[in-house]
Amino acid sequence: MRKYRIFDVGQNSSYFNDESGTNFDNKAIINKVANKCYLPANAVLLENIKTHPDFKVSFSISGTALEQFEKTAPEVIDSFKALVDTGNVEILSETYYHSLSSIYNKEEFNRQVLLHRKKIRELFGVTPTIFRNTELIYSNEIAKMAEEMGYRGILAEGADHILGWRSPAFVYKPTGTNNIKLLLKHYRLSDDIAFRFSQRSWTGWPLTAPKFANWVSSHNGAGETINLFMDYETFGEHQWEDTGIFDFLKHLPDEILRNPDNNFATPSEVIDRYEVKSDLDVPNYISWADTERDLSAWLSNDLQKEAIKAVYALGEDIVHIDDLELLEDWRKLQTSDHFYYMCTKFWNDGDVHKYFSPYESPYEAFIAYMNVIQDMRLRLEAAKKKQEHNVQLHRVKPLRFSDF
């Protein structure tokens, strides 16, 4: 979203930074990350599949990201299609707008998931059967919602405080569900790649493919599945090419498969292959963000709470108004990143939030967002009046010559 000023309210309803040549313009960012990450990483994965037909991988891509690829970098869509066409790549479901709707509006959550499912079918010709919620936000209730929508599996963070003595290397059943299975991210091994790969102060540096493969193999006999899940931008964007991240990715399948007890599988194959180890009760929300692995990355302060309360309050009327542009803008305002930029945490988590934010401070992010909300309110009131006027016109009995 652009730095929307109070003077723009009621004058300019262009909220998003889509014009070329501006700071943090969306087109430039997409092209930059496409060239640094998506295209080269997809090329490595495609070559890995050709070299190792048993190599498998899965992706969760929001609808908004797919839209931006289509508009700005269609070659990225083509590269993902080539991967899906191999049969070794699984596409997962999520909310179309990468939103927090699962927490605040179940009906909107269902609509966004169905929109995303439709988009995946249109682009890739497949229908996802595994669900991963925005930012791996998960609870018993979210698992029930996913099961009600027909999903066979769901992903969540293997957070220590919900696992206790148990291991994330098994398949679990969400408490209160009947058939859906739960796959947990092995966050330590995932974070070794995503966050620590180029960290020279880390005792595991340098991380090589043989070393990582040995760490994976050490779980044999004490687990059934190692679920690695990370931002795809890990490859080339967060960890730059000169760190050796692409070489690591290229050689990883070969090193993993040197051990005859190891293999690769998609999430669907994992839940088909292994029985449930036990129920796992997660009554409160968890996520993969920050050290707390809860909702505090988006909802830890009054700024965030006020902003998210305001946007979902608008939806009570917007969904009943026949204004597709207004509805689209409202849904884009639900994207979790907007609230992430308003986080006021300190230390390491705070540094991560600052790294991703286009704003100079959380307060600037909040002010811009609430200015947009105010403009949305004005547009909503105008749309309601227009719709009421059209209804009244429809109700007026047309005059006929016979009435005179």
Contents of the next structure:
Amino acid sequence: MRKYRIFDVGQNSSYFNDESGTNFDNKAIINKVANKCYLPANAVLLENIKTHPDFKVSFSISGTALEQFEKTAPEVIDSFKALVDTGNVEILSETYYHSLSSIYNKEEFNRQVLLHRKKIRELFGVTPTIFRNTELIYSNEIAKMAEEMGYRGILAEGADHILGWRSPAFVYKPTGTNNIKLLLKHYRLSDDIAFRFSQRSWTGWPLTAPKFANWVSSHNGAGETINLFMDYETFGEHQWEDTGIFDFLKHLPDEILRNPDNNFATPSEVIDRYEVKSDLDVPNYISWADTERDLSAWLSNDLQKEAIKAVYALGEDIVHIDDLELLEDWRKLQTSDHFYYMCTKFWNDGDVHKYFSPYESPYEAFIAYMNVIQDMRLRLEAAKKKQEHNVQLHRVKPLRFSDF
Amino acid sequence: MVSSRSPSVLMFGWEFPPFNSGGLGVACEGLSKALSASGVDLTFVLPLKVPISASWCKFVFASEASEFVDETQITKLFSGYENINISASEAKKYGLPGSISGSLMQRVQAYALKAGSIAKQNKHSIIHAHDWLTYLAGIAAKKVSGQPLVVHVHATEFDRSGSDNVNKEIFNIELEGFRQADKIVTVSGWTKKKVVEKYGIPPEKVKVVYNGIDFKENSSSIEDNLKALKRDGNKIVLFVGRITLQKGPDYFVAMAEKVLAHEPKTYFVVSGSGDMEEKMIRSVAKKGLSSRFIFCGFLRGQELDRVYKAADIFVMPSVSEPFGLVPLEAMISDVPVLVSKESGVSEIISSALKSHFWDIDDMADKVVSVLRHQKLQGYLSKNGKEEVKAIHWKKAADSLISVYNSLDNAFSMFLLPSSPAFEGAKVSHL
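Could I see the form predicted together with its partner chain next, after the form predicted on its own?
Then the entire complex follows, led off by the chain already shown.
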């Protein structure tokens, strides 16, 4: 979202377009990450599948990201299609807008998951059966919601405070559900690649494929599945090409499969193959973010709470108004990143929040967001008046409640 | 270099509270007090004899004229911001010796003439001179004692007069001070950049030591007239500072016009005086905003505290601000602040809003947002106040001691290995 100012309110409603070439320019960013990460990484994976027909991988891609690629870098979509067509790649479900709706608005959550499902079917011709929520946000309640929507499996962070002495290397059952299984991210091994790969101060540096394969193999006998889950931009964007990350990715299948006890599997294959080890009770929300692994990255300060309250308050009326553009903008405003940028937890330390934020401070993020909300309110009022007017004129004009 | 002499500092200042016209005196008071509290033996030199009540260090006056009666006259006389000519008859009237009459430049030179004998009479291992007004005195002292010289840059001529109006004479004194100094201290990275770029000084010669502030709870009651305005639902946007080019008063007015277009129930309160005051008032009138501006003249102490209490946001649109103590005062009074990025203070506060001084739209956007969103105002107010607690003179003094120590390692006795200054000494700012 661009630096939307008070002067823009009521004057223009283009919140997301910016052609400045800066960190607000979505097109420029998409082009950059497509070339640095998505295209080269997809090429390596496709090659891996060709040389190792047993190599498996799965993706969770938001509808927003897919849309941006379609618009700016369609070759990225093609490269994902090629991967899915091999049959070795599973696509997971998530909310279309990478939102926090699972916490705030269950109906909206359902709609966004269905929208995403539809988009995946359209682009890739497959229907996902495994769900992963935004930022791995998870609780018993969310597992139940996914179960109700027909999913067989769900992903969550293998956070220490929920596992205790238990291992993330088994399949679990979410407390209060019957037909859905839980896969846990092995955060140590995942973060070895995602965060520590190029960290010279780390004892594991330099991380090579044989070394990593050894670590994985050392779990044999004490686990059934190692779920590696990471931001795809680890490959080429967070870890640049010159760190050797693509070579690592290229040689990983080779090294893992060198041990005959190892194999690769997609989440649904894991779920089919292994029995539930036990119930896992997660009454409070967890996520994969920051050291706290809770919701504090998006919802810890008053600014974040105020902003999210404001956007979901709009929803009560917006879903009953026949204005698809307004509805779409509202949904884009739900993307969790907006609230992430308002986080003040680590701002002083120049932490990851700062790295990822296009704004100079959390306050600027809040100000731009609330200006947009103000404009949305004006649009909503205008749309309501128009609709009331039409209803009065025609009395019988049917209202549309959703767009699918 | 091991020194057998006991570490001590001879410090040359120009003004000292309550006889000060600006931040220079406040900084000298804060630094000398904190240095003394850390055990540093300090002699503070002033050009004229004034009744100083500070008890933490020894004071020496370059001119032993009889004490003054008229405080405002003294304050004006000391001002490094105004070039006041004092006629011989005036000097006589105030009981001043003939040597201190004349232009500011003449008084600066008169001060330097006395510095040598002061250096001879007062034992010291470091000479420390504050701003160009005292550089010549510092250089003269160094010539006599041969001890290392630290010059402390609270502002450069470029900050005071803007790039087009630089006084060549002052510039040359500054340049000479920077060259003769063994170490240069600036009050911010912003000022360091000026010293490096405009004066061609190698960056490794310059250390940044941020100013501090005495954290004193503002428990004043809100000013009555402003209270009445607020009761009627009006918001208060506050400007405090000299009304001079450097402080960006014209940008404040332009911003006010934009804010009023969106938040008409806003008053803009201006505290301060200066050579652009009339121009500012005229421009407010020309834009038809007179009914929305309150000019209250130069306020200090409790009067100012009561105005802070009324403010919803404080704005400092300075074109060039070497440090900028005033926003910190506002933050102590629970007021959210918007400061220009062209200020030193913006480098050390994070619970604050920042804009370029010329970006009127950005400033107006931020001010309106604070006026509209209580959560934002509350957040900045609460966290800003907390933040200021960590910006104290002790921290500045510790950094200074590590600068002294780099010139005379007898000062290491004041540097505890665990002290933040020890850490600070290792981290180079900017």
